[in-house]
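Single chain ahead, written as structure tokens, the form predicted alone.
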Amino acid sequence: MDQFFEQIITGLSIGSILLLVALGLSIIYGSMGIINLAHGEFVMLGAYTAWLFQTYFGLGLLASLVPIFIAVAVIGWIIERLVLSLLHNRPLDTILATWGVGIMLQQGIRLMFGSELRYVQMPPSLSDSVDVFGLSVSSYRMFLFIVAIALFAATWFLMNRTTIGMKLRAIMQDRSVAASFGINSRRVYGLTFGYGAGLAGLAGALVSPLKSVSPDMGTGYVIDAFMVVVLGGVQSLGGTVASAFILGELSGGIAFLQNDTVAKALVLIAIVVLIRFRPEGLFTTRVRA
């Protein structure tokens, strides 16, 4: 019985961690159809300003966390005005597109900062460990847990209960009839994109802690983020919830039975089959016609 609390503790850790890193990239494809090969590299971006808010100016992760969303935003934002608006529906574009642009990101973090591993510091106040179920968990990967939990309720909100939440869906069912009624697309856009980078550098800060930061680091993150995302459905935020969830109990239940090798493997396996036969994934959202 402890090995199976243990095992569904260490699952939800998982998926605290691809929850975190898909949610962006959630709201970026499946709202604006954009395949965004970047993804990783502004998961990147958020560690490395973490790191530096820590080693330039002395600030602890858990003040630097608005600071880094609004950094990686910006960026975010400046990268889709500047590109990805000029190549709206023209998908293979766009994925060239934000590919190069993720190189561009890596050598320049690599021009400014060297290639070596750099390392963040976990907050003092959350480096203990918590008993759950008679278990010693670690009190920062509860922490990541809960923020996951209250990111996708506050994506939630902003694309259910707002206006810029009513305009994307607008655009997203029919982008001429929204501008007919004075939506700026453009405009949305760029909002929607700028956020989903926000909430990867997010994501990256907080995981930062736990892994290396290296120019890198994005890239295996980014195919956890789209294998979450297809499977949970592209356009269902609920969905990405719930495979961020079922892939990292899985994840975690084969790692114990062989290795984390094996089950990445087996992992992705069972998605490219179960794509073979729904491609719309797991849970799909219903929009009228």
Given for the second form:
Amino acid sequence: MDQFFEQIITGLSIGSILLLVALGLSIIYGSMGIINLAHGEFVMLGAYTAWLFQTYFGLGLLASLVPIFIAVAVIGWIIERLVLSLLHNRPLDTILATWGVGIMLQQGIRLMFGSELRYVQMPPSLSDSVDVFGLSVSSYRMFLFIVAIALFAATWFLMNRTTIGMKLRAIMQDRSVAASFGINSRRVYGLTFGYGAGLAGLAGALVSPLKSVSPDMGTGYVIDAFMVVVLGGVQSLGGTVASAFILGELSGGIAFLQNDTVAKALVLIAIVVLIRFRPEGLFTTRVRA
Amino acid sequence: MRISRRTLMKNAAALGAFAGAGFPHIWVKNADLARAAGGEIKVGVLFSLTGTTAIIEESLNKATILAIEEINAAGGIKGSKIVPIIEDPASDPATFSEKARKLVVGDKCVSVFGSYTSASRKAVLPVFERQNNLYWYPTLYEGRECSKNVVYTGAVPNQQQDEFVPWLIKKFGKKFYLIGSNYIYPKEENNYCKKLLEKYGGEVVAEEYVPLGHSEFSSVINKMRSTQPNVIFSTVVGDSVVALHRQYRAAGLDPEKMPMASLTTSENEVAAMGGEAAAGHFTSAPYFQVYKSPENEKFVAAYQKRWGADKVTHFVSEACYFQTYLFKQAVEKLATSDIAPPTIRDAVKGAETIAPQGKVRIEPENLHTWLWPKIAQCKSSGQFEILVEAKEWLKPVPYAAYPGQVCTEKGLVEKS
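Next block, the form predicted in complex with its partner chain, ref. the form predicted alone:
Everything in the complex follows now, all chains and molecules, and the chain you saw is the first one.
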């Protein structure tokens, strides 16, 4: 029985990391309809910013979370202004453009900092483990879980309870009508993309003490993030949360019973089958076309 | 048109000159003269500078370049400079093969130094065998290969495990948890490990492989908790090593009770995971940066002076460094007109040099290298402490797990 609960907690932990990584993508994909292939690179930029703060300013991870969010959000905002805003209503070109931006970010980092793995220290206060119902759980993983839930709550609040969120939802429904009501859609899109990028950056910084930091680390994350968003249903924040935890429990469980190679394959097959019969994902919000 | 004798002669001469220039191998018996022409000896350097394995291959490129620069600064090889032609195969086996062909056929390099992964070595092998050129492979690998066109300067399974596995059983216990990345190298190493376990009375509690680049080990760690092995025998590679160590530590497991014993964790990976995550675990390899020898002190100082004081040396970059010196020795034995891949290969057989790890020798039978196995434990400083040093160098046996097969000068021989 202990093993079962241990595995449930493991699944929650994997799910919370998936949620962290997917949240930013969910916002950008869901509300702006942009398939952002540079999402993994924003995750990578966040991890590198954490490394920079630690190496050059001696700042711990916890202290640098806010600056990291701002830094990556600003980069995202600039990219939206300079590239994506010019490609409005051209979804295929947007995919290519974000892919290209991703490659440039990756090679830029490689040119500046080299391609070796980088080290981001785990906050010492969180590097031991705690007892949860008699099971020993890594404090850092607990911390990630709480942060993931908090970020989700903040994002939900922002989308549903603030003026800017209302404007964004209005644009999602009909851009031209929203504009005729005086909503500056360019500004809202820029801010939304920046916010999504900032979330990705935070995710990168937060997972870096458990994983490794390298210029091409983003590739794996962008795939995970898309799986979560596609399974959960585009435009549904709640769906993203549910699907992150479903995928976490599923891959953790199969990995325990079988191994990680099998888990990866089975989860992917499950998603493909589900998309075949439910292309809109598990959860959908009704939106007027 | 009337053909006069004079125009006929002229045309014939022109044709001869054209043939001479166009097909030199018809006229010049040793076409490889061109290979060492003009006081330059061209060699290829084929390590990925981009892509997934660039993380480690960049350091191999650096160690090779360092050795070449040192040799050139000391006067080159009998007055000829080594000219490195650097290509970036971008961690992709198909690109490896393409770039290898370019270096061998296009640039006429007399040797190529390259590869980290077995996949990339297998991809370039046909090029070197067909062109009868020479590839210098510095990485520890799974053995079970017997090419006349590759000089293997890394360890094969018997050189990493023969001493390591019995030592682990004696010190920690019999129950082994085998974990590796999902490709040929970990599977062959585990194959040999299981033979040794059988011989010394150990047992395997689990054998499992994770996808390459995998970074989520919490389920694996739960399994380790529930099977309670004495030793976790790890052949996980690349950035997964970093993730495994960090998550092991975050989960609160204790290296004193359940240490990881790795064949792949070097100073390079430790630098990325941080000393505190690596502390207490063990690695078996022929070389560690802390090894005390005058040659190693010189190597480490030169490497850090050339590439930065924060850089580490490790068991693959050391092999890159000494294999370049072995190349120099082999070429030195040859007359300038004889410098060609097959003659270099013959000259390197039985060659010896004092490497940073100790005196090494190329085994004439199989072109693998006699090395000095060592067992070391990682400290929180990020460096290793060497606990066991072999008293004698160990012969490379690339087919150690396959008693019916032996690699000889003539190729693979099946014994019945």
